[in-house]
Amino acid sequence: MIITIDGKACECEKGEFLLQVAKRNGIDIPTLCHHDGLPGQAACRVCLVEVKDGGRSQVTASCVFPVDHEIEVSTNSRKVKEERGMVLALLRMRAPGSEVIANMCEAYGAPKIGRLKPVVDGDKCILCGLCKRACASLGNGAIETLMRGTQKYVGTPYDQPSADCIGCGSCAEVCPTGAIEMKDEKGVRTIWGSEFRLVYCRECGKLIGTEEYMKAAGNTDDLCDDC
């Protein structure tokens, strides 16, 4: 099957998701709460496309629309523009600390939002849901997301180290905004209020995990992929 992206034809099988076509073809969809590890969110709304089909034209997120038949796409349109500036500028006062989101609300013209204040001054989460998804999909489920509301936020429960934690930082990697702190120093790691002692590989020195995580894994050699 071939749509058109962006006066691009690309060719794609039933059912792809047109964030997976573009990328493919080297067409840039901005994004931040995909990952290709734990794919269709539509949390965020960056990756906003215009899908013109017949006569009619609809703004969706990009990473959530399957293709089951011919379209025309544009990734920059007048509407994507505004649309997805008008994201960026709300998830700016989200998460007003993130680097990220600043970066991405000057290259993409978000405005500014003067009758709105911050929710929290120096926060850097949008609750996209990617670290709690990779907590889960290890199957320990050691963060949620607690409140509601604009009190809305992801922690351990009751905000104490979580038994549940294994220190892996699989939802520090996955987080798109840099909102999720860990700090590896003198062989120990710091994550969620909790400690967990760093094991490298016995043979070329590189960092494994936690200990924690090696039990987990299943891991007692101490020895890295590569060795």
The other form holds:
Amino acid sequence: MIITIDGKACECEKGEFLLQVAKRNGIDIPTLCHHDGLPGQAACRVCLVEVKDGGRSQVTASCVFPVDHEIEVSTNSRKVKEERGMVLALLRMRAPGSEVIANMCEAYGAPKIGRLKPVVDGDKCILCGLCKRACASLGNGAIETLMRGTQKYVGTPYDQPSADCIGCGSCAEVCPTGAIEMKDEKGVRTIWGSEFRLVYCRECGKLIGTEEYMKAAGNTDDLCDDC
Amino acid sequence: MTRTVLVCCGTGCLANGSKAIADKFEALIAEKKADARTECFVKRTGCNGFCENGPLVKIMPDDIIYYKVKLSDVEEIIDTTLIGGKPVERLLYKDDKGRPVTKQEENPFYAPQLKTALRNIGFIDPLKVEDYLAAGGYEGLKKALTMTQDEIIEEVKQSGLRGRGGAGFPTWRKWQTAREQNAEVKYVGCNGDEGDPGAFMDRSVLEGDPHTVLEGLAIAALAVGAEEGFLYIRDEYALAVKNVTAAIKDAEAHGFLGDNVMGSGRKIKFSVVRGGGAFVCGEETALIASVEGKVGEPKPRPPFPAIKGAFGAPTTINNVETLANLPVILRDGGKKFASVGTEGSKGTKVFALVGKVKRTGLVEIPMGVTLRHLIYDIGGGIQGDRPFKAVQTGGPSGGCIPENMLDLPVDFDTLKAKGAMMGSGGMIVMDDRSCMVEVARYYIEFLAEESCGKCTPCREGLRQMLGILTDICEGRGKKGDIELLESIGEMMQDACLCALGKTAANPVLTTIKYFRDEYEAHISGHRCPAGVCTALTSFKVEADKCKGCTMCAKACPVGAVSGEVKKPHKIDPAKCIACGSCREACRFGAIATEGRKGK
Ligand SMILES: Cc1cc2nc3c(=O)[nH]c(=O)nc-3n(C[C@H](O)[C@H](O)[C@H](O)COP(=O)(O)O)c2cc1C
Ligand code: SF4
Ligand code: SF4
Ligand code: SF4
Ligand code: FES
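Shown: the form predicted on its own; wanted: the form predicted in complex with the partner chain:
Shown next: the complete complex, the earlier chain at its head.
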């Protein structure tokens, strides 16, 4: 099947997501909450595109839009620019401390709206939920999105150090804005209010992970993959 | 002869002591044995929808209905009506001309109503399957058992039934999609979340006629080819949960549900799932997530639940009222159902009519009736005969419709075209003392708390809109605010993940569209025309209208009003907190509002 994106004919298969097709064809669509290993979050909404289908047109999130038949897609129509710009302007207020967001706002021409108010000064989290899903997909489920609506935030149950956290740092790794604080210092990792002893490869001295991570992975030998 | 005393035991009447009234009827009837010639029974029914006049007591077959019945009235009713066969006049409803009316259908609140979904409520004991059967219950299911899946779907297609839960999606089409799926397991679900503040349509059906919902859901199960179903009911609806649970047990005992439905060899099993009560959990993909034991967050569609729903199986979710119509459609035929309503919206719709109307309650009317009829005839007009200002339809994310649209027919497509929506049937009437900016602010605040908070446009859009609207109401509005609200709102309609966010801006966009001058008055004129926003309102007594009745002075909580009897009163602006109590109290319309420019 052939669809057109920004005037370019793109080969694709039925059921493929628009974002995937665009990427393969070198067409740029910004994303924040999309992760190839954890697809389907569809929360950030910066991947908006306009889909023209017969006489109808809709602005929609490309990361979860499955191609079903031949359509015409625009990633930079006036409507997309306006609405994506507004989403980004809102995100800048949500995460005033995030450089990633500031840069994206710059790159995609998000309007500077002085009337909007920042939520929490210095905050970087955009509540995309990737961290929680990464943690859950590893079977740990140590963090969750808590509360709902505008009160929503990411944290450990009851905001107490979670017994389920193994300090693997996967959450910090997937976070698109670097919002999760993880500190490795003097052989100790601090994350989500817990401390973990770090294990280094006895041959090359490379960091392997935390003790809890080793245990969870069934790894008893303090040798890294390379040694 | 036999007489039946129907005591309304809906949540509203129960709160006003109807249980004790029913008990007393039973006790006294047993004691007095009424009369040798009259045998009396007491029935506890579901909600009659006119709760503000409860407890309601009906006597059949005389067809006499009493309002605001007190425990102390029971004996007189027994003596005068049950034994004497005459009405107790002082307990009758007085119509708009002050005449007492005996029959329920003579009451102007009930007269224009046409009941399909609510047909049994108020007449049957919800806990007695025999009552439901006597009213023609389970006939629709019986018929459906003799039909093929396609025949059932065709019948529903003929009826023109569209979902009553909000979106108005054709019921048959959803079923057709699920029916076409080749899957071993399929589910049917009943959406009893009803999260709109002030709505109680679905609660009333679940409590007052649970078997009709079960029958409707069983018909859905046959149509799509499911053997299992769930009824998702919000936990606060304790009586609904109890009655539905009991009804399932009863229906199974009588073979209407279970392993061998009415001897057909078919299996249909239902269970009740108690919902945590978040508004967003009424959205069907969030509801399904909740049923699966996950956080109640909506999911992107496609895949549609009818293809991939609960636990990955094809699932159709239908609203309580939608389901309550189905037994009638199957029993009497889709054509008959389609003879009521408009071209695109067939049948009747239940509304919770509330706000500043004289008569409030639950009403069921044919689709296509005008808003004016609903508000002025059934609702009796605006309280205190004040001017009508707007009616908010469709729940929190519905819209506000102004006076010049009162002659519009109430149906799915008309309301949507005006930026409002049918929603599940909330209808809040507002008079000239409602501030439309404050109304918008109130709904946005509700939605900001009740959305799931997963996607950016909805969560952050609502947050910023709430900030701006609060500023406007508190006198900090700025030039450009209206346009900014519009562009956030329009973006949300496109960019949000689920229908909550896509419609959440409706209250803001419709109030701007129809009451823009009111926003401007707040922002540029520093004045709240309705006299609601305290930072933008000051009250003063118009000396020529004031009769010196002292009511305002008595009503003022801070003693800001002074004056002598029969002489014009005065409000001390330094003390006044702009609560408006004086204005409510004045019967001569002598208290006027103006802005607060000095601030
Ligand atoms: C935020 C939100 C809340 C909803 N709440 C309800 C509800 O309380 N009850 C309901 O039946 N449908 C509700 N719906 C509509 C459902 O998603 C769904 O469309 C409906 O249950 C389908 O049934 P129907 O086709 O019979 O109307 C809600 C939708 C949204 C977006
Ligand atoms: S570090 Fe803890 S919270 Fe983060 S992904 Fe690993 S287990 Fe989960
Ligand atoms: S911490 Fe990072 S990954 Fe987690 S929700 Fe926030 S932005 Fe997303
Ligand atoms: S639109 Fe609102 S309710 Fe719907 S998924 Fe997004 S945040 Fe949640
Ligand atoms: S990348 Fe599509 S919604 Fe975030």
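The term rigid core refers to the most C-alpha atoms you can superpose between the two forms while keeping them within 1.5 Å. Worth saying up front: this structure is predicted, and the values here are computed from it rather than measured. Positions refer to the first chain, counted from 1.
For residue 205, the Cα coordinates differ by 2 angstroms or more between these two forms after the core has been superposed.
Annotation: Cα of residue 187 displaced by at least 2 Å between these two forms, core superposition. For residue 150, a C-alpha deviation of 2 angstroms or more is recorded between these two forms after rigid-core alignment.
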